[in-house]
Structures are given as structure tokens and as C-alpha cells.
Amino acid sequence: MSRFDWIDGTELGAEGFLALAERALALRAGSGPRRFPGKRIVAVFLNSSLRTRVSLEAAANDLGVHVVTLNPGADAWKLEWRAGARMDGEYAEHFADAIPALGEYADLLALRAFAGLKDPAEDRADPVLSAFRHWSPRPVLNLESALWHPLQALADAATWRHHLGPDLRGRKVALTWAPHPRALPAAVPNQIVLSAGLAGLDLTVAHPPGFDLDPEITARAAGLAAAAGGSLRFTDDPDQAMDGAEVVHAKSWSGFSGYGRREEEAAVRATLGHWTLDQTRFSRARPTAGFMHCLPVRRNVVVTDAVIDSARSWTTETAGNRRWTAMALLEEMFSRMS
């Protein structure tokens, strides 16, 4: 059997992706998990984490799986990933040596590594995750990379299905750009448009001019949406995006067209405080619409307290789903190893 890596959430197709979300909801409702005693995961975090790390460890524990978490540069050697690098600086060990060694200790290897936001071609190649997969002798789980956040995708899908029902085709969802003090990667919005397309949602993305998503990714997402009975639209009017929405995601990201001009982008971003999702804007969505954000969130910058603390906020529920969706995915991955 070929190695099964979980990289962008499309590996099992639409049916398999949504089946994992359903399995997660069943686990949350009390279904007994499969157990894999003696199995091990080594999770390498090159960037900070709260929900991803804790939910992975909690889910693995529920399955009888042991997790070893490494934070290179803090509790392990700083790791170099570039091929042919001359290692006479801060990096003490190369992926070529570290990752195969970690594979000797674990059945599954996991990595979290964000985008650099400097070179569009480099970020499109997802280079750190790609190098990790190249050197890994074990299946690889993406804990968020330059392009994707597929564990968040499953938690989002489980939340959508819980509130909207099992058939997501044609259900209206809005994703609105939001202000932030600094430039952020686009892995989360990339993942939302991809997952929404996979599920057949009617997704409207609102962003200011210059804060566009990668056209290669949006074209792929649009193709998935069309095949699944959904759609993908874009607007520069955040109020218009709310109209008729059953779910509202808010997230900040840096523009794909902003590569090479981040200082200019920062100056523009400083003028866009009116993109904060407040109660007035949120009230344009359907009365039953829920608010979603992957967390962490800059309160009263991305979204106001009135929205995120309301009864219509699904943020804590979605964060809770991270445990159950991780468990459902680990069941799938470890089952394929037997």
C-alpha cells in the first residue's frame, strides 16, 4: 500500500473528506474510538501553536498513541531544510539527517511550518513541508504549512455539517478579509476556499483591492466547487458578502500581489480598519448565521467582542472539534498502516 500523507485535505476526495467530518461528530457524540496502542507520532513545530498541538496530543492519547513534540530552536536543534545549504550559521542540523532519524522512532511524522511571505514561487512550492516529505520515511501529517491548514479544514467542515446539515451543497458562506497589525500567511483562507469547493458550498470571498488570494489556488477551488454543485465568488464589498450568508468566516491575510511590496501593503492595511467585522455588518447575514474564526484572533481588530462573544459565535465549538477531527483523521491514517 502506498504511503498516505495528509497535506491539503483533498486526499480522500469530497466523500472521504466529509466522511471524516461525520466521524468526528460521531466521536464527539460518544462513539468509541479505535485504538492503536504502541503507535507513535513525532510532531515538529517550527512555528507557535496552541489548538493544533494540544488537540493533536489529546486526540492521540484517546487512541492510545504517544506523541513526542519538538520545538526546534527551543528544545531541539534548529533545523535547516534547504538542499545544498552551507551550514556555518545558526542551523545545527539538516532535515536530511534529522527527519530520517525521527522516522526510526515514530510511525507518523507531523510538521508545522508557515509561509515566508517573501518569494511567491517559493511559498507556492510549500518548500519546508516538501523537504520534510522528501526526507520522511513515514507518512506525513501537515499541521499547517505555507499553503494549507488541513486539520482546521476538518474542524470547519464538522462545524458546517453540525449547523447546516449533511448536505452542504449550495449553502451560503462568506469569508471576509479583516485588519491585522502585521502581514499574515494565507494558509487558512486558502484552505477555506479549497474545502468549501470540495463540499459544494456557495462561497463569497470579500477582500480589499491588493489583498487577493493566489489565483492558482482560487482556480482550483472554483473547479472543485463547480464539480460539487457549489460556487466561488469575489467582491471588494464586505457588506455585500454578508447578505444571505449562513456562516461568516473572518480572517486576515497578505495579498498574493503584495509579494515584493510588503511595506506598501502595510501602509494600505493601516487604512482598512473599517473592515473589522462588527455587529452592524454581521447583522446583514441571516439571523441564524454563525461566526467562525480559526483562532487566535485579535479582538476588536479582526472582529468585535460583540460578535465573537455572542450566542452566534461558533469559535469555541470549532476549536473543540479540532480534537475530534484529529482523532477521526488519525484513525484513518493508522488504519492504513495495518
Contents of the next structure:
Amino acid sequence: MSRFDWIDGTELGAEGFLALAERALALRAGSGPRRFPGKRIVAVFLNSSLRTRVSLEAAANDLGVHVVTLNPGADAWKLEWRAGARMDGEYAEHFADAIPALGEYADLLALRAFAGLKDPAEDRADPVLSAFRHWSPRPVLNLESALWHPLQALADAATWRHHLGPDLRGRKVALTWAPHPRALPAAVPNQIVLSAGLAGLDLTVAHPPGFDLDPEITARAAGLAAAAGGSLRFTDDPDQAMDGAEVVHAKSWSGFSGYGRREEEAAVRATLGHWTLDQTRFSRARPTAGFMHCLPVRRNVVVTDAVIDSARSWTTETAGNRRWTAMALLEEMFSRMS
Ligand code: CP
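Starting from the form predicted on its own above, please write out the structure of the form predicted together with phosphoric acid mono(formamide)ester (CP).
Full assembly next; the chain just shown is listed first.
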């Protein structure tokens, strides 16, 4: 059997993706998890985390799996990933040596490595995750890379499924760009458009001019959506995006066409405070619509307290679903190894 890596959430197709979300909801409702005693994961975090790290450790614990978490540069050697690098600088060890060694201790290796946001061609290749996969002798779990956040995808899908029912096709979801003091990678919005495509949602993405997503990714997502009975459309009007929405995601990201113009982009971003999701805008969505954000979130910049603290905020529920969806995915990955 070929190695099963979880990289962008499409590995099992639309049916398999939604089945994992369904399994997560069953686990949340009390279904007993499968056990894999003696199995081990090494999770390497090149960037900070709260939910991904703790939900992975909690989920693995419930399956009898032990997780060793490493933060290179803080509690482990700082790792170089570039092939052929002359290592006379800050990096003490190369992926070529470290990752095969970690494979000697674990059955599954996991990595978080965000986008560099300097070179679009480099980020498009998801270079750190690609190097990690190259050197890993074990299946690889993506804990958020330059392009994707496939564990967040499963938690989002479980939340959509819980509130909207089993058939997500044609359900109306909005994703609105939001202000932020820093340029952020697009892994989360990339993942939302891809997952929405898998689920067949009617997704409207609102963003200001210049804050576009990678056209290769949106074309792929539109193809998935069309195949599943959904659709993907874009607008630069955040109010219009709310109309009829049953779910509203807010997220900040930097524009794909803004690579190389980050200072200019920062100046533009500073003028876009009116994109904060507030009660007035959110009230244009359906009265039952829920608010979603992957967290962490900048309160009163991305979204106002009134929205995120309201009964219609599904952020804590979705963060909770990170545990159950991680469990469902680990069951799938370890089942394939036994
Ligand atoms: N949503 C999410 O991935 O949270 P962390 O960055 O805290 O892991």
C-alpha cells in the first residue's frame, strides 16, 4: 500500500473528507475511538500553535498514541530545509539528517511550516512541507503549511455539517477578508475554498481589490465545487457577500498578486478598517447564520466583540471539533499502517 499523507484534505475525495467529519461528530457524541497502543507521533512546529498542538496531543492520547512535540529553535536544534545549503549560519541541523532520525522513533511525522510570503513561486511549491515529505520515511500529517490547513478543514466541515445537516450541497457560505496589523499567509482561506468545493457549498468570497487568492487554487476549488453541485464566486462588496449567508467566515490574508509589494499592501491594509465584521454587517446574513474563524483572532480588528461573543459565534465549537476531527483522521491514518 502506498504511503498515506494528509496534505490538503482532498486525499480521500469528497466522500472520504465528509465521512471523516461525520466520524468526528460520532466521536463527539460518545462513539468509542479505535485504539493504537504503542504508536507514536513526532510533531514538529516551526511556527507557533495553540489549538493544533493541544488538539493533536489530546486526540492521540484518546487513541493510546503518544505524541512528542518539538519546537525547533526553542527546545530542539534549529532546522535547515534547503537542499545544498551551506550551513554556516543559524541552522544547526538539516532536514536530511533530522527527519530520517525522527522516523526511527515514530510511526507518523507531522509538521507546521507557514508561508515565507516573499516569493510566490516558492510558496506555491510548499517548500518546507515538500522537503519534510521528501526526507520522511513515515506518513506525514500537515499541521498547516504555506498553502493548506487540512486539520482546520475537517473541523470546519464538522461544524458546517452539525449546523446545516448532512447534505451541504448548495448551502450558502460567505468568507470575508478582514483587517489585520500584519500580512498573513493564505493557507486558511485557500483551505476554506477547497473544502467548500469538496462539500459542494455555494461559497462567496469577499475581498478588497489586491487581496486576491492564488488563481490556481481558486480554479481548482471552483472545479471541485462544480463537480459536487456547488459554486464559487468573488465580490469586493463585503455587505453583499452576507446576503442569504447561512455561515460567515472572517479571515485576513495577504494578496497573491501583492508578493513583492508588501509595504504598499500594508499601507492599503491600514485604510481597510471598514472591513471589520461588525453586527451591522453580520445582521445581513440569515438570522440563524453562524460566525466562524479558525482562531487566533484579533478582536475588534477582524471581528467585533459583539459578533464573536454572541450566541451565533461557532468559534469555540469549531476549536473543540479540532480534537474530534484529529481523532477521526488519526484513526484513518493508523488503520492504514496496521
Ligand atoms: N486554528 C489553528 O490552527 O490554531 P493554532 O494556530 O493555535 O494551532
